[in-house]
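Okay, so here's just one chain, in structure tokens, the form predicted alone.
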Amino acid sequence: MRPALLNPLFLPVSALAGVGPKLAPKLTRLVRPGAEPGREGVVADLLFHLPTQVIDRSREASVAGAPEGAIVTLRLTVDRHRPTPAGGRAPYRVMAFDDTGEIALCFFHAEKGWLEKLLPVGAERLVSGRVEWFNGAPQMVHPDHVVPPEEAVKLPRMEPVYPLTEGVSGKVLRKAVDSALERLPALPEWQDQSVLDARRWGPFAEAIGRVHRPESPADLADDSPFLARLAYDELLANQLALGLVRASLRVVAGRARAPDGSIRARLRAALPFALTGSQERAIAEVEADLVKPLRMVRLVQGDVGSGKTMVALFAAAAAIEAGGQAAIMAPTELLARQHARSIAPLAEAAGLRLAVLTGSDRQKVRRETLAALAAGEVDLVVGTHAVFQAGVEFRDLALAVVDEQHRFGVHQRLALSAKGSRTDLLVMTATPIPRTLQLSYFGDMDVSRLTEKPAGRKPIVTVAVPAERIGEVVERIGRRIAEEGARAYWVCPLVEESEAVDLAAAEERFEDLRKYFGDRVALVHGRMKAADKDAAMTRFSSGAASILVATTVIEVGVDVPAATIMVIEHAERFGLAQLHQLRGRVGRGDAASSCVLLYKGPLGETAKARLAILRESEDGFRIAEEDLRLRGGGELLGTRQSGMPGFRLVRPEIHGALTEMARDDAALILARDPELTGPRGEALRVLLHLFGRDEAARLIRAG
């Protein structure tokens, strides 16, 4: 149950004065992005929609002394109106002056009567806005504020600037936020007083109030103590939630398993290569977890091509040796089938009974697979998240391996724990994660890192080429196909948040390349049927097709060792981590590989820095740190997925140092008061609900 004192903050936004049925959905889109259709934002969403900067209007200047481009407040006398001539495109100008000179106040598409009322000739007005010079004379286009001197109190000295959306102006949003602030109840203090004293942080209400009603630009600066206090509140809520999830996953005692090593010995004998040192370390860590009487909850993170699948296979073998079953889940059907294909020869050599389970299986095949799983006639099943749907029964599921962790968030981990089984959990991600984000997203897990690539992998030569030279790129690929039978990926970008546009770009490039290469080109994208995708991938991996045109559906995990060329079109639109993921699809065999980053100029500073880092480095961990520095943590782990804790007040690149502090504080709290029943514990329950960590709050048995 949500604490009753929070009820005013969880009223719908339409309960606020001035927010009617037309404005409410627009406000919801702005302050609660990704809200379920028909679900309205709440008052707390407005409080957590923070301004990004503050305009200082306290600077009063004279017309002659106003610096170009500066926002200033002028005390002016209105001299005359110069309306737009009939049929003309010039702005409506109101000429005004002070002791030092004259300025034109310009309005486009303005209504004459309204302007005559706002700025009557002969009247004195305070006018605030940006001063520009045009044809040697000062002007102010669409002043932000115009008030009579006696109403100077209405002119905000410090004006917060918010992210906005169509149909919601700054004025409307500020009014709604003011109403939300008035509903803020007196909240208990959930932070330790010694932390508040050491950091010179005031109460939550003071921090949220000063951010929305700043008294100086410093209140919204990167080092603002008010922003830091709010970020720490959100981080502590998140770390407490992760700690409670971890406890719930382990509250059902694990089962100490006793693998005998027989299957793993056969696996090693069948391997055509030696495992790397970090693979061996990760396998040893997993095996040590399995023999403990606690449930394993471990994250394996490794760079592209570092061999996570082998770690998963050895973990599965250990669980199966001890008499259980194992499941490996991939985020897409394409990947699930590919995992199964790459695992099959080794599984056969080791005597493992393997099955595949996906959403598109024919009913008869699905029934047979489900029956075999329930009877214990399948040791290892590879599939999509369909493996955890209702109706899928295992005789004894000992280990669940989840590939691509960022698509399997805290909510799904809770769902898995709610099954009440004693299943060990191993999750894997190919996105190397900076420590700050690792603690934020995966603080409930032990972590193994794969830092080496298998022996024999050659470096990938990366070049950036302007889009105008696309013809040369096509010719060069043609030569390499003719001379050495090369195979190439050609990735088309996400043009906007729209699969349809994304798809159109890929289909257009596919048709263009077919004119040059004929049937040697295949196409794969997210909207194709699974069988068509498989057919296109099979043509490419067998060599029947030399070029695979794809959307970013191939970003994760697709493995064709013979592919040696990667072309990424509009590379400037991708984030660093995604570019690195895509590049990792080549360089997987022993042949030299190259990656061509096609870009459309002119490039901004961030895009230039991204492309430069990729040319310099193949170290995914360094690239991930740079990505965090360049654009913050919001999308570093790929598309936001439900269940991934999206932060609203935390900026990882600024507040990273607070993450570790919050983790230590949360661990201490849960060690001393695991049910959160003490005085601070009760306040922390309020914190969990305030920041939407309700699932974690429900895990507290006493609650």
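Between two forms, the rigid core is defined as the largest C-alpha subset superposing within 1.5 Å. Everything numeric here is computed off the predicted structure, so don't read it as measured data. Numbering follows the first chain given and starts at 1. Compared with the form predicted in complex with adenosine-5'-diphosphate:
Once both forms are overlaid on the rigid core, the distance between the two CA positions of T369 between these two forms is 2 angstroms or more. When two forms of a protein are overlaid on their rigid core, residues whose CA moves 2 Å or more are considered shifted, and H142 is one of them between these two forms.
In the core-superposed comparison between these two forms, the C-alpha atom of A592 has shifted by less than 2 angstroms.
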Contents of the next structure:
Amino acid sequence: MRPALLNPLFLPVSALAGVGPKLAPKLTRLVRPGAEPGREGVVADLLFHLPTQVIDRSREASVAGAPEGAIVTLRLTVDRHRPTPAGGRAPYRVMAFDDTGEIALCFFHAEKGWLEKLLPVGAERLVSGRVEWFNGAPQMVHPDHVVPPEEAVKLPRMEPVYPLTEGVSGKVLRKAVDSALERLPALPEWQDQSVLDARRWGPFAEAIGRVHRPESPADLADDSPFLARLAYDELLANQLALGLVRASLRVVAGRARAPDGSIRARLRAALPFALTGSQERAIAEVEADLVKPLRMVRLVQGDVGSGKTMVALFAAAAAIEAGGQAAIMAPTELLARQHARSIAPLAEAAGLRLAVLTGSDRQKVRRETLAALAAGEVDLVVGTHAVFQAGVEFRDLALAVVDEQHRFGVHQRLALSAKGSRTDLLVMTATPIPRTLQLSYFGDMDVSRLTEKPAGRKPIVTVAVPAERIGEVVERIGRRIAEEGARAYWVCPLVEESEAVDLAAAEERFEDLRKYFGDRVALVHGRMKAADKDAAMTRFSSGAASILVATTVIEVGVDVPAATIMVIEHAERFGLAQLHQLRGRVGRGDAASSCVLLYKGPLGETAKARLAILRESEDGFRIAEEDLRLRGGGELLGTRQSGMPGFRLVRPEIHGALTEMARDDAALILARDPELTGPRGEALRVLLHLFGRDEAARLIRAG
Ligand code: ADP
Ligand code: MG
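Switching conditions: you have the form predicted alone, so give me the form predicted in complex with adenosine-5'-diphosphate.
Once more the chain from above appears, this time first in line as the rest of the complex follows.
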């Protein structure tokens, strides 16, 4: 239950004065972009929508002394109006002056009556806006504010500038925020006093008030103590939530399992290659966890192509040896099926009973699978998040492996822990996550790293080619197909705004390439039915098709070792980490591979830097760090907005360093007061709810 004192902050925005039914949805889109349809943003969303800068209007300047391009406030007397001559395109000019000179206030498409009321001849007005010099004379186009001197208080001296959207002007937003600030209840202090003192941070209410109503530009600068305090609040809420999830996963002691190595021995015998040292080490670490009576929460981090699937399979085998069942979950159906396909022959050789479970299984098949899982007649299930759903029962789920973890959220982790109260958890990610982000998303997990790639891999030759030379690229691919039976991925750009447009681009390219290659081209995209996707993938992996045209559905995890060419169209539109992931689809066998980044110029600085780094490096970790540097952490985690998804006040490049402090703070809090029942505990519950970490707050009771 949300503490009652927070209720005013969780009222819908339409409860605020001045926010009507027309404005509410627009405001929602702005302050709570991901809101489910029909759900309105709340007052807290509005408060967390921070301005990005301050316009300083406090400087009262003179007409002659106003610097070019500066925003100033002038005290002017209106001299005369010079309306736009009939049929003319010149602006409506209002001439005004002070002791130092004359200035033209210019208005395009202005209404005469309105201007005469706003700026009556002979009257004195405070006028604030940007001064420009035009043909040697000063002018101000569309002043931001015009007020009579006796209403000077109405002129914001320090005006916060917010990110805006269509239909929500700065003025409207500032008014809404004003009413939101009025609703802010008195909140208990959840931070430790010594931390506040050491950092010179004031109370939450002061901080949130000051960033919305800055008193100087410094209040919104990178090193603003007000912004830092708010970011720290959010970071602490997040770390506490992670700590609580983790504690609840560990509350029920895991079961000490005693794997005997028998299934793994049969797997090894069936493998066409030897495991790498990294794989062996990770598998041994998992086994050591399984043997311990504690519940395992382990992250396997390995660059694309490092062979994570084998680690998952061997971990599953160990859990099954010890008498339990295991589940491997992939973020998409395509991947789930691919995993199942590559695992099937090994599973069979090792005597594992394997099943697949996805959202699009036919009813009858699904019923049979569910019955077999519940009866313990299936050892290993490979699937999508369908495995988490209600109605899926296991006889004894010992291990859950979540592949490409960054697509799964805390919700799913909780749903999973409901499946088997003692289920060990292994999450695998290809994206090397810098430590700051790792702490923010996973808290402290045990980590196994796959640091080496399977032997015999050759470097991928990466080239950037302007789109105009696409014809040469097609020709070269054609030669390599003819000469060596090469296979190529052709990735079409993601146009974020519309899936339909993406699709059209991919389909068009598919038709184009068909003109050259006929039936040897296959197409796969997100809107296709699962069976059609499968069919396309199978044609490509079997070699029946030589070119696979794809939207980014192949981004994560697809594995066709025989493919050696990757073409990425509009490479300039992708983030670094994503390009690295895509490129990682080739270079998986022992043949040399290449990656062609087709770009459309002219390139911006960031895009240039990105392509250069890719040409230079195949080191996922370096690439991830560069990515973070170039655009904030969002891209790393598969979301395309910058900043940290799930965070609203934290700016990773500035506040990232506070993450470790928050982690330690949270650990200390939970060690002292695991149920958050003390006086500070009560306040911390308020904090959890304020930042929408409710599900974690609920765990305290459920614990
Ligand atoms: P990722 O870490 O990207 O998930 P995969 O598990 O898909 O990588 O493995 C990439 C490819 O390498 C697969 O074709 C897999 O069969 C192969 N592979 C995995 N481990 C080894 C190994 N030890 N030696 C050779 N090839 C391996
Ligand atoms: Mg994988």
